[in-house]
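Presented as structure tokens, the chain that follows is alone, the form predicted alone.
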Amino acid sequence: MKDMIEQYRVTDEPYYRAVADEVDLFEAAYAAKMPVMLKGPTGCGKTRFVEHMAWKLGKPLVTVACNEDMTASDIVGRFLLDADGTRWQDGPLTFAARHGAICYLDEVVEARQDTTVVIHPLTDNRRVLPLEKKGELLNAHPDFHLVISYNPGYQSLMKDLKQSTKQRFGALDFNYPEHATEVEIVAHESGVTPEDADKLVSIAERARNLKGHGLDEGISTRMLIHAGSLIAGGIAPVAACHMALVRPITDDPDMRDALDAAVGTYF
């Protein structure tokens, strides 16, 4: 058992640049035990935070990949067959609380609301987490902590979280960073020129201020580290823009006429 939680321990120090205090935020919300619910556009690093905050906390990190058809047994638990018979197979969810992980729920959202419903006796004072199929009521352990991740930018009135869901959890906004930071992030992640990442960023904030006026997400600081390592792996900067900016995020050819005009301004 020990082998199987030390896999899910980042032992390398994910590179993170603060923007504001998250850090201590997040490390204060971690001692008081308080679940932390992390609120920004896709691609800003929200995951990379908490890898971050993963390392230097030194815990492992559970991560769960959120969708439409996740069902409370799939972060739960069930039971399974094999050839003894039944067995009982823990779930992320309950294995993190479990052995004292963070748990990240990521896009949230995406889950069925009567998934997520389950999580609710973990974001109290009780700290529990129900087992019904299996008559078991687990105490979390001490060191057990709970984070979740959306994008507001997708929510709809069939697709939001509940209000008793949020109101269990601390906030923490998350955004693009300002230019300059976000120069040196991409220059260090993707490993190109701080001129050429100064020339993405620009890119980037042309496109985040057609966000509802034709797009429907700006170009994301991932997009530009994706761009950037195609750029300093020897492909053309245009080609880069093209394949890993412009292409992915419309299909609408006056869309990305405009884009394409933007990347031609700075490459």
Second form
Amino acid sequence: MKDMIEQYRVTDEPYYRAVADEVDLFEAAYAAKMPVMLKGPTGCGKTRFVEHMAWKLGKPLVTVACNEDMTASDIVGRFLLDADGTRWQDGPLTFAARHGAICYLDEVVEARQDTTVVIHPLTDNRRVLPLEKKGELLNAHPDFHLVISYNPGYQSLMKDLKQSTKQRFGALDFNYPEHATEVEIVAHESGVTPEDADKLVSIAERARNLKGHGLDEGISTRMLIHAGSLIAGGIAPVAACHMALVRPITDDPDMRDALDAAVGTYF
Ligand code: ADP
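Would you mind generating the form predicted in complex with adenosine-5'-diphosphate (ADP) now that we have the form predicted alone?
Full complex below, order starting with the chain above.
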């Protein structure tokens, strides 16, 4: 088991360009054993930030991408049948709590509400996880830390975190970085020139203004890195932007025209 947890250790420093005081705040929350919620649109650096913090704090990181089919057993654990009979297998949350890892539940609101309730006893000062099927009350390792992400754009009345869940967390707001910072990130991650990265960011800024006017979500930093990687690999910028920035986010012909026009302004 000791070896298994070592696989989750982040050994090389993940590149993360801090945008405000989020690194200090996260470290303080970790020291205070305060669970953290990262709020912001998809592709703006939340996952990279957690990876960086796990590396900085020297703790293993267990990441779970949540989805609507996920049950409490998927994160807590279950009995499995094998040749010798039944054997308990810790789910990722239990595994992290037992061995002192940072557990990152990505898009936790996607999971069913009975799933989110299992994190409650872990997030108050009891820091316990009842494994009811196994008859064990697990005391979380002192190094265990819970982090969740939350995209405020996706929520509906039917699907949101309960207040009783939200109020257990400290929250950090994430957004697309300001222009010069985003240019730096896109150039660093994709290998595109700073001049082209600058144009890509300008296109994204235009597209982000269309959010709510026919676009559900703006062009993310992740998408800009995709476009930049294509350009760095020798693809013509206009073709790269169509493939990586325009086509993935909309099928509406008028919206595609509007975005193509934005691309045409810069390339
Ligand atoms: P999220 O978890 O918010 O959906 P990610 O963390 O996966 O988004 O970010 C997408 C990509 O954008 C990352 O892989 C990384 O290359 C880049 N990125 C975004 N913000 C930053 C940042 N502040 N520093 C370094 N890289 C970043």
